[in-house]
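Presented as structure tokens, the chain that follows is alone, the form predicted alone.
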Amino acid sequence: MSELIITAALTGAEVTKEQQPNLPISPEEIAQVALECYEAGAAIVHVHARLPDGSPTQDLQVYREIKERVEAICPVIFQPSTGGAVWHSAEERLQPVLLDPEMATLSTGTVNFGRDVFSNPQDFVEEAARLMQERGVKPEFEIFETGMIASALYLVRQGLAAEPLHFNFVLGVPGAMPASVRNLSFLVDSIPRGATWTVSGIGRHETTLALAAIAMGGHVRVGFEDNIYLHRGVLAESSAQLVARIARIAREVGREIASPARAREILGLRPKTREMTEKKAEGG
């Protein structure tokens, strides 16, 4: 069984300071928490940007500052969101991809988010996949419903994505696929051989599904985007505290924790060459 890749989802687009006073907001705060999560065992940091008032933003310059601050202090894989908030336009949502991160998220279908609708029409999905392909960014396919796997595989057939694929199964969002080990097992059985996967259990399901993933050979995402509690009724001090718990449990059952370098190997990330970067900077 390969080492466990832990992703720390630092902010999300919906959690507020009122709900979780320790939520990082500024680029400096987000970078500091990214460092703490790395030190606790995270190889990937999944990032939603925020404005000073705490509202979510997909602004390119805010993401640029976060990315530069994170990369200056730790070697984690920086993974921005292209989901943003439900009201962001397609153009806004794709701005972080222009920074050429190693990975970025890509949701491959429309789904209810409680009373909201997270809209991902096929035209947007293909546009996002094409942009990521052009810029050498590996998509993490965010799967909220079974059909989204079929949509991701369709991108492969259309030449808009290449194997090995990586999936993140987000379970427990109200209106989407419920969080259960049974559903997780079904999703894992539905992806191609050789693909890698992570699970994100929402709220109280975070730890339960993380334990299942550790045993099944998958990978785990934790953090304030998905869950703000350490125990029932007890707020976590930081996303790093949640990362540390998963790392400790995994080690206790004999599963080692992947470093960022090892995670890059497991995920098949391609190094970005100076020639590629310069060509993109010139508009090529």
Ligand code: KMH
Second form
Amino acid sequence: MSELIITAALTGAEVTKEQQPNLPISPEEIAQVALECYEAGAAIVHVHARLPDGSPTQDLQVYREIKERVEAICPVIFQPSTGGAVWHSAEERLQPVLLDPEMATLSTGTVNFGRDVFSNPQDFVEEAARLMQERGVKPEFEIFETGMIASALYLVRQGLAAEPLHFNFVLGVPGAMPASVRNLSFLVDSIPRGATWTVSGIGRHETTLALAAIAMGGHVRVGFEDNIYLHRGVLAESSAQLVARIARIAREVGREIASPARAREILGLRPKTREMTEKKAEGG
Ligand code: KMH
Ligand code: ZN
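Output the structure of the form predicted in complex with this ligand; the preceding block shows the form predicted alone.
Next comes the full complex, and the chain you just saw is listed first.
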């Protein structure tokens, strides 16, 4: 079993300051939390940009500032969202791909999302995959429903995505696939041999599904995008606290934590020029 890759989902598009007062908003705050999550064991940070008033934005310049700030202070893999918020246009959603990050998310199907619809028509999916392929950005396929795996595999057959594939099973969004170990295990059995996978359990399901992934050889995403609580009714202090808990549990049961460099190897990321190497960040 490989080391555990922990992704910290720092912001999301839906959580508000009213719900979680420690939600980072400015690029400076987001970068600071990215550093804390890295120090706690995260190898990837999944980021949604926010405007100063807290509303979600897919603005290129805001993502640029976040990316530069994060990469200046720690070596984590920067993974922006192309999901954005449900009301963002296709063009807006693809903006952060133009920054040539190592990875970006790509949802491969339309799904109910609470009272909203998270719309991902096939044309958008193919456009996003093509852009990522042109720019050497590895997609993380966001799987909210089983059929989205078939759509991701169709991209491979069309030559718009290449193995090794990486999936994130997002389970427990109201209206989408429920968060259960049975569903997780079915999804894991449905992806090609050699693919890697992460699970994001929404809300109170975050930790239970993380435990399953640790045991099954998958990887784990935690953070305020998915869950704002440490325990029932007790808000977490930061996403880093949630990362630290997973790292602690994994080590306790003999699963070591992947550094960003090791995560790049496990995910088969192509090396990109980075101003700061991991060694430099660690003071070497
Ligand atoms: N905010 C959701 C509507 C992603 O980041 O790629 C979509 C989402 C997926 O969060
Ligand atoms: Zn997201």
